Each structure stands twice: as C-alpha cells, then as structure tokens.
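Presented below, as structure tokens, is a lone chain in the form predicted on its own.
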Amino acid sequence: MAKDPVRVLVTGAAGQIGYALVPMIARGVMLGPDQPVILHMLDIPPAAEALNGVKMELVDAAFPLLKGVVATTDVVEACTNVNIAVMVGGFPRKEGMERKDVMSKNVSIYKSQASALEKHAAANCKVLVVANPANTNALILKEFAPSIPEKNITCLTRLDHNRALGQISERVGVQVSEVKNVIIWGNHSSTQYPDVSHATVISEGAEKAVKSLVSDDEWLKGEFIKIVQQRGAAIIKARKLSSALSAASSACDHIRDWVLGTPEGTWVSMGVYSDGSYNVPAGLIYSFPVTCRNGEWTIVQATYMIKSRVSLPGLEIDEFSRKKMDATAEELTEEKALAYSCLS
C-alpha cells in the first residue's frame, strides 16, 4: 500500500539553503525513495515572489514523490499539520551589528514560529533549527512551544560531522563511508569540538582507529579542528556565498537518521536536549554522538562491547577533550543568558 505523504515544513525557502534544501526533499533524498512529501515552504513578505518561483520550478521539476505544494508569507498558513519542520529562515549577522542585536531579532522570529508551531503542527513534530545561532534558536523554540517534546527539538550540527568525516577521509586517503563514529561536540560555532578519539576508519577490510592511521596529534589537535570549525568562512570566502548545498544534504542526512536510524554500530551528531550527559549543564542544546532507531535518538552512553556485554559509563573523554567541551558548553550558557535578556 502506498504510504500517506509526510508534510514537511522549510522555512526561509526561497533563500539559498532552501532552495537547494526542497528539490533534495521533494526527490526523496530525506525520507526515502518510496515515501511521498507534501511540501510546506514560508519565507518573509519581501520574498513572497521568489518563493512563487520556486514553487513553479517544483512543479516544473514533475517530482513522482511531490504530492503538494504549499508557499505562503503566513506562518500559521505555513505550520498547520506538519510532521516535519526544517527551520531554516533566521536573521544573519550583518557588519557592525552586535551578537545582541543578532539574538534579538532572532529571539523574535523564533518565538512566533515556536509558538505557530505549538498550536498548528501535527502531534509529535519532529524540528530541527538550522539558522544561526542554531542551538540556542532551538532553545527559544523549546521555550515558546513546551507541548512538543524537547526530545522533538533538534539543531544542526550533522553538517560540521559531515565535514570532520571529509577531512579524514581526504587526509588518510580512504571512501568517506569507510570512516565512522567522529564526534561534534557542543555549539554549531567556531568553539565546537570536533573528536576523532573513537572514530574509526576500514582499511585494508579492518576496522581500525582514526589516530593510528592519521599517526599525527599535532595535525588532530591543531590544524584539523580549525579546518572543521572555520570551513564555513573558508566556503564564503571561495564562493562569495555561504554553503547552501552541504548545509542542505545535512539536514536531509540529519532527519533520515533520526526518522529512519542508525546503522549498527554508529553514531552521528545531533544538537540535542542535554540532560546533563558527560558533565554538560542540563537545559543546554548542545551537540552529542547519538544513534537512532524508531523515531528517537539517544545520546551514545556506553562503548560498544556487545559481544562480551560489557557496558561502560561513557566513552572515555580525556584531558583536551574535556577542556573542549567545557569552553563551547560555557559559549552555550552565555549565549542562553544572552538570549533570555532578549525576550524580557
């Protein structure tokens, strides 16, 4: 029987990201080649006439999985029924504007989409905030819609996962499918923590660790977190544009894990709810190694011992880890002080 199609909402689609987000959408590559999508896209008043065209383009494109298209300025117009929301619409950085007034304007926007979504969305919405500061617009959305649950409130950082596996995979001259399990901790910014301490590599038809085939820590330490945390820039600096396309199959990446799972044996990262896992203050977005399966994600607790049962507390995170965490878990707790000054 063929499946009922799944709504799913992008806002700011008539903006870069968008519109390299709902093609990827409408042919599958987020849901799976057999589940049809009924498309939600919302975009600011200014944009309404570019949002129309992609709208036409959508049509024109004849997308077998594409059972409908809504475009619209009106977000209530825009949320109403829809399973998924990719939250892609915010407020940029312009020059000479402070992060204050940055979190102000998007304190705003995401308080009235939150609560359009509260109101509107179909049980059990599953979102995920990927405009910047991502994990603490996701923080302000949990806020202003406290009937979804805060296990359904999600930030991107699967696109900086996605380009610590490219880096590896370039470095050690391997398939970018053959590594697995970095991690991405904390914020979606220049203090996130990319970790290759239990990310592994198949090499010569053996599983083997990243830093035993790397055999450099300086280059670990040093230049490839820097690559990871500044490749944004490094692409607008390239392009004259931010990275719209690999920010887009992230997020397709993001929610077919999380809607579809993990495979065995792997972990992706997820900004998530911290519930105060490996010492990251509870009420925080921040990214961790999580696994899917059902629908949920839950935050990687113990190393994978299956054969001999043994579960341990935690992967074991060392001294310049910890110290990593801690200082993009501190950036959290400043920019959520930040942003609840906004709203009073």
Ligand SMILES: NC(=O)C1=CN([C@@H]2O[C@H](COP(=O)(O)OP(=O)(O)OC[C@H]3O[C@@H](n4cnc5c(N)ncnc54)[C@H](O)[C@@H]3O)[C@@H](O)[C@H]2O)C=CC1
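Between two forms, the rigid core is defined as the largest C-alpha subset superposing within 1.5 Å. None of the values given here were measured: they were computed from a predicted structure. Positions refer to the first chain, counted from 1. What changes on going to the form predicted together with the ligand:
Once the rigid core is overlaid between these two forms, residue 115 does not reach a Cα shift of 2 Å, moving by less than that.
Core-superposed comparison between these two forms: the Cα of residue 203 travels 2 Å or more.
Output block for the form predicted together with the ligand, input the form predicted on its own:
Partners and other molecules omitted; one chain follows.
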C-alpha cells in the first residue's frame, strides 16, 4: 500500500541551499524512494517571485514522489501540519566574516519562527536548523518553542562530518564510503573539533583505525582539524558564495539517518541538546556522535565506543580532545549570551 505523504518545510527555499535541496527531497533522497512528500516552501516577500519560479520548476521536473507544493511568504501557512522542518532561511556570511557575525540578523528570525512551528506544525515535528549560527539559532528556536520536545530540535553539523570523511578518504586513498565514525564535537564554527580518535576504515572486510592508517599524528592534530574547521571559508573564497550542494546533501543525510536509522556499528554527528554527556554543559545545542533508531537519536557514550571498537587503543577522551571539546562549548555559551543580547 502506498505511504501517506510526509509534509516537509524548507525555509529560505528561494535561496541557494533551498534550490539544491528541494529537488533532492522531491526525488526521495531525504526520506527514501517509496516515501511521497508534500513540499512547503517559505521565503520572504522580496523573494516571492523567485520562490514561485522554484515551484514552477518542481512542477516541470514531474517528480513522481512529489504530491503537492505549498510556496508561500506566510509563515503560518508554511508551518501548518509539517512533519519535518528544515530551517535554511536567513542570511549567509560573506568572505572575512565568522558565522556568529550573522547572529543579530538570524536569531530574531528563529525566535519568531519558533512560535509558528510550535503552534502550527504536526505533533512530533522534527526540526533541523541549517542557517548560521546553526547551533545558537537552534537553541533560540528550542527556548522560544518550549512545547516542542527538546529531542526534536537539532542543527546541522553533518556537513562538517562529511567533510572530515572526505579528507580522510583522500589522505588514506580509500573510497569515502569505507570511512566511518569520525566525530564533530561542538559548534558549527571554526572552534568545532573534528576528531578521528575512534574512526575506522573498512577495507577488504577488516576494520582498521584511521590513526594507524594515517600514521601522522601531527597532521591529524593540526592540518586536518584546520582544513575541516575552515572548509566553509575556503568554499566562500572559491565560489564567492557559501556551500550549497554539499549543505543540501548533508541536510538530507541528517534527516534520513534520524528518521530511517543509522547503519549498525556506525554513528554520525548531529547538533543536539546536551544532557551533560561528556561534561558538556546541559542545555547547549552541541554536536555529538549519535546513533538513530525508530526516529530517535541517542548520544553515543564512551562505553559504547569501547565495546564497538575492535582494535583501536586510546578510547578515552584524552587531554587533547578534552581541551578542544571544552573550547567549543565555551564558545557556544558565549554565543548564547550574545544571542540573548541581540534579542533584547
């Protein structure tokens, strides 16, 4: 029997990530090839004509899974009955800016859209915040939509996770699909900590530690971390626009794994509210390694890492990691204060 359509909201749908993302959703990349969808697209009035153009192209593409399109500048209409909300609407940073520089423009959007989602979205709507500063926008959305369960509000760090997989695959000379269990800790910013302490490469049936395959701690603790932290800026420098196709694809990965589950023995990185795990201050939206089952994420605990690890030494959070995890948590605490000062 055919499944009922799922309603997916994309805010900022006339923008560059939106333009890459909506066809992916309509093709089944986000929710699977047998899941019909109804797309809700929101943008602001100056972008109404462009938004309508995107709607026309969706019709022209004749996607079999696409059962309807709502294209609107009315936030209530956009949020009504949505099951999944991908919050991309906002202002991107330009060359030379840090992501928190777009804070004052973007957090107020997330405060006002929190109430619309809370009042009008379907019960149990899953929310993914993409717009920067992603963790802090998600935190503001959570705080101003108190009736949405905290578990349902997340932010995108899967792009950073995928960037880390990409860098390791190039360095080791293996397919990216053979690399797994990197971790992005903390903020989607240049303080994030891309950690390969538990990452492995599966090759010819055997699982090997990335650390021993790379065999260059200096690179892993130096250049590798920097490349991943600064990849967004490098794309802006090259394209004069921020990442769009990779952001859209990673947003699909995030929702797909959250809804359909992570593969056995594999974790992914998601920005989720901290319950104090790993001594990260409770209540921050912080990127952790998570596994997903039955539509729920769970933070991977150190004991699980120890059990699942076949041959890798040094599983505890060592001093190097601890410092980096704390530094990015501190930045998030500061960002939270800054966000509230922008809202007052």
